[in-house]
Every structure is written in C-alpha cells, then in structure tokens.
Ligand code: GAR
Amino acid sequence: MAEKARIAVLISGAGTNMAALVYASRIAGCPYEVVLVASNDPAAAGLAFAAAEGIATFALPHKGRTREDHDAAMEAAVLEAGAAYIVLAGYMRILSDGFVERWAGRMLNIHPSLLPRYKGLDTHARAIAAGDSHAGTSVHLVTPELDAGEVLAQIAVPIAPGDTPESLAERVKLAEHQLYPRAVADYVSRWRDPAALLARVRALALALPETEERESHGSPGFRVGGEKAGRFFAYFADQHHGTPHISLLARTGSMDELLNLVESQPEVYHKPAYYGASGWVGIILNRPGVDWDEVAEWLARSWRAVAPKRLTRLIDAADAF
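Just the structure block for this chain alone, the form predicted in complex with glycinamide ribonucleotide, nothing else.
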C-alpha cells in the first residue's frame, strides 16, 4: 500500500468532524493520517480530544493579530507537521487569499448546506425559513471565494416538521461524520485512481477539435479526423504489460526524443511496451503532483501530429491572429 497522505485538520469548536476523521483513519486501509489538529481557539474542545489521541496540536488565538499573520502562523505549524493537505472542520475563520492560493487543490472544507445553496453562516435557519424539504452537507475544495470551490461530495438530510436550527444541525452532523472521512480518503487517493485519471484525460482529449474516443486493444483511445480516415493520437494505458504505471501514451517526434525523456525524467516518462517501438512515450499519471497543463500540451501536440491539414491550418491561423 502507498504511503498515507498526511493531513492537518483545522478546527474552532467541538471538533466532532475532526474526531470522525481521526477514527476513520484508524480503520485498516485508510489512505490518510491526521498529523496535526490546529485551532484559533486554545479552549476548543477538539484540541483536548486530539491530545488524548496522541495527535500533535497547535493553538493560537487570532485576536490582536492581522489575518495574514495569524494565517502565516497556522501555515507554519502545518508545514512543520509535514502535512500535504489542510482539512477545515468547523474552522470559523475566513482565510487570506495568499494562504488559500498556496494550498489550491490541497485544502478541503465541509459546509453544512447543499452548496451552492446557503453559503456563509446560519445555513440551517435559512433552509428552515425557506421551507426547504432538505438541508444537507457538502465537502468542497477551498478557493478564495467563500464556499464556492468545486463540490466533491454531498449528502442531503431531510428537514423534519418542528425542526429547529439546533435539531437540524445535530442531524446534519451525523451525515457529515460519514461524508467527510470518505470524501477526504477519495480525494487524497485521486492521483492513483484509474477512473479519476481517465476522466481527467478524457476531458482534455475530447476538448480538442473533431476528437472521438474509441477503444483500441482494450484501452480507451482518442482519434482525430473522422470515422474512416481518423488516426489515434493518444491512449490511456492502465498498468499494461506488468508496468505499475497508469499513463497517457502520446506521440513524440523521434526515438531520440523518447529515449531522452525517459532517461532524463524517469519519474515522469516511460517507454511503453509495443507502442514505444514506434516512438510513443508514456506520461506517468499515477504519481502525486502531475502537471496537468503539461499533459494537455502533450495531447495537443500529439493531436496536431496526426490531425488533417484542414484542421491544423485553422488552428495555425487562429494562433497567428
């Protein structure tokens, strides 16, 4: 099993979601471990829980500090703990843009509503006042705009007759305790999940003009140029021929180029069985920190190498414009 992803959990209060994350991490096979629990409130009940569990804690009141200074101290503690992800669990502070941007794609939050509904505070009271049949909870990526990042997972929770914001909050928390550990586990495993990687490659490949997906020898392949005359420009290879790699196969210019890539960056490129003989390179996708802009460039370049002239001419003209 791959190394566990190290996560830091930031809390302001009871920390019941943090506790759910901690106990889920103790189940065999969980892909993450909680290496730090940090709070802006030294009296947060969750800190005592974390300490009793033998987890490192850090607390620093925000009062009397600028937002930037307080965020910087929290971030320093997270880095010191060696965390690769920040998981916000009832952390009731707005974060500075710089902090959020540095952790883009590596910071998650749980919010007690069915986003995009009811961003911000008092979500339960607002859902009840609106007469909604359901409230709920959402796990989302954190972006500078409040509660607006990509939603990763949700559970809807019915609003019962006579519910108060408090009774509803309690029921929503039960759902949150199931949702958050699963969503975090899935997210930190995304880089080695073939279905998630294929979905990403597919979205990039099919965004290129006149591209279609067609299976080839059991692998998803991407072609350009129409039904009959079309040619493949990329394949998605999931651990073919005994390699541990999940990779995108793309066309290089020459065998020299292929061998140079593999020799100079063996963690990024490999020479695939069979296809390598005709100059196809494997770009390894099941590793943390894949540069997806680079993957998109490989797809575009490979597409251009086999796309009919009538299409490349249009693109050249657009580029020159």
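The term rigid core refers to the maximal set of C-alpha atoms that superpose within 1.5 Å between the two forms. Numbering follows the first chain given and starts at 1. These figures come from a predicted structure and were not determined experimentally. What changes on going to the form predicted on its own:
After superposition on the rigid core, displacement of the C-alpha of residue 32 between the two forms stays below 2 Å.
With the core held fixed between the two forms, residue 282 has its Cα displaced by under 2 Å. A displacement of less than 2 angstroms separates the C-alpha positions of residue 273 between the two forms, with the rigid core held in common.
Write the structure block of the form predicted on its own for the protein whose form predicted in complex with glycinamide ribonucleotide appears above.
Chain only, nothing else included.
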C-alpha cells in the first residue's frame, strides 16, 4: 500500500472542516493522514476534538507577535510533525508571503464562494445582494494574493428564496464537509496519477520552441524540428515494459552519465527498457517531492540536444552573456 501523505491542519475555531478531513482519513484507501492540528487560539474547540482523536496539537496565540514570528512558530510545529502539506480549515489569519512561498503548491484552503467571485469576507451576503442563483465553496492553492490561487474543486449551492447569509452559510458548510476531503485526497494523489503527471510534462515540453506532441510506440512523445526533419527529445512512459515507474524519458550525454545517475540516485532515475540502450534516462515522476524545475531543465537540455541550429543559436548566444 502506498505511503499516506502527512498533512497538518490549521484552525482558529470549531474545526468542523478539520473534523471532516480527519474522519475521511479513516476510510480505507484515503491517501492522506492528519498528523497535526494547530491553532492561533489555544481555546479553539477543534483542538479538543483533535486531542480526543489522538492527533498531535499545537497552539500559540498570535497577539503580541509579529506575523512573521508567529508564522515561523506554526511552521516549526508543522515540520516537527513531519507534515508534507498544510491544509487551512477556518484559519483566520493572513499568512506572511515568505511562509506561503515556502509552501507553494503544498498549502490548500477552502473558501465559501465560487471563486473567483467574492474573495475575502461576507461572501454569502454579497452573493445574495448580487441576486446570484447559486453560492458555493471552492478549494484552492494558497498564494500571497488572497484567495487567488489555482482552484482545485468547487461545489455550487443554490440560493433559496428568503435565504439569509446565516441560512445559506449552513448549507454551504455541508457542501464544504463533502468537498474538502475529496479535494485534498485528489491533490495529494496527483504524484501517482498518470493523467496529472502527463499534463505537467506536456505543459513544460510544449512551452519549448517549435515543439509538437506525437505518439510513438503507444506513448506520448515530444519532437522538435518540423514535420519531416523533426526528432524526438522526450517521451512520457507510464509503466513502460512492466516497470513500476511513470517516467519522463530524456537524452543524456553518454552511457556513463546514464549509469552514474541510476547508480547514485536510484530513487530518482532508472534505465528504461529499449531507450536505455541508446543513453536515454528515465526520470521517475510517480514519487512525492518531484522537483519540477529539474524536470523542466531535463526537457530543455534534451530539446537542445536535437533542435535545429537555427533554434539553438540564439539560445547559445544568450548563454554567452
């Protein structure tokens, strides 16, 4: 069974979304576990719930501390618990940019509106006042800009005649309890989802000049150089020839380099069947903590190895400076 992703949940109050996350984590097959519940309010009711469930807790009041100092203390508790993701569940604090940037792509939040509509507070009152037919809730990645990160999942909730912000909030909260555990589970599982991994590789590969995607031997491949003279510089391999790996196949400089990479970092690289004989290396993608900047560098390097001189000449000139 695959190792579960370890998440820390930050709360400021009752923690009902946190409770939904905890109970969902106890269902067979859930890909995450809650290893810490932390709060900026030692009296937050959700802390008692977490303690009763046997989950480690941490609390530190924010009053009298700078935002950066308080964030640093919360982050230290998260790291000590060994969490790989932070999930905000009613955490009523604006986080410092540095904290958010250090956890880019690994911090999620739930917001009570159909983003990008109604960022910030008073979302239900604003939706009712605007005459909207639906309100709802969104799970999104956290960025320094408030409620502006990539939306991962949403549920729409109808606004009924005579709804007040309070009555609407009660129904939206029910939707949140269904949406958040599913969205978190889907997100932390992306590293072993072939479709999600291919989408990331495709976006990086097709951003390179004059690149096209073409299937080769049943796998997606990426070429540069045009219809007639084009050459493949990368392949996406999903358990190619029975290996357990989902990999990006890229060109190395030599067989010695390939063998050295596989020997020194077997958790990152493997020698792919068939392609390995020609010096191609497999960069393993279905593992936690993939460095996507490094994946982009491999793609760019492999692209440059086969791209026409008219494309690489300008890049080489720029590198000279």
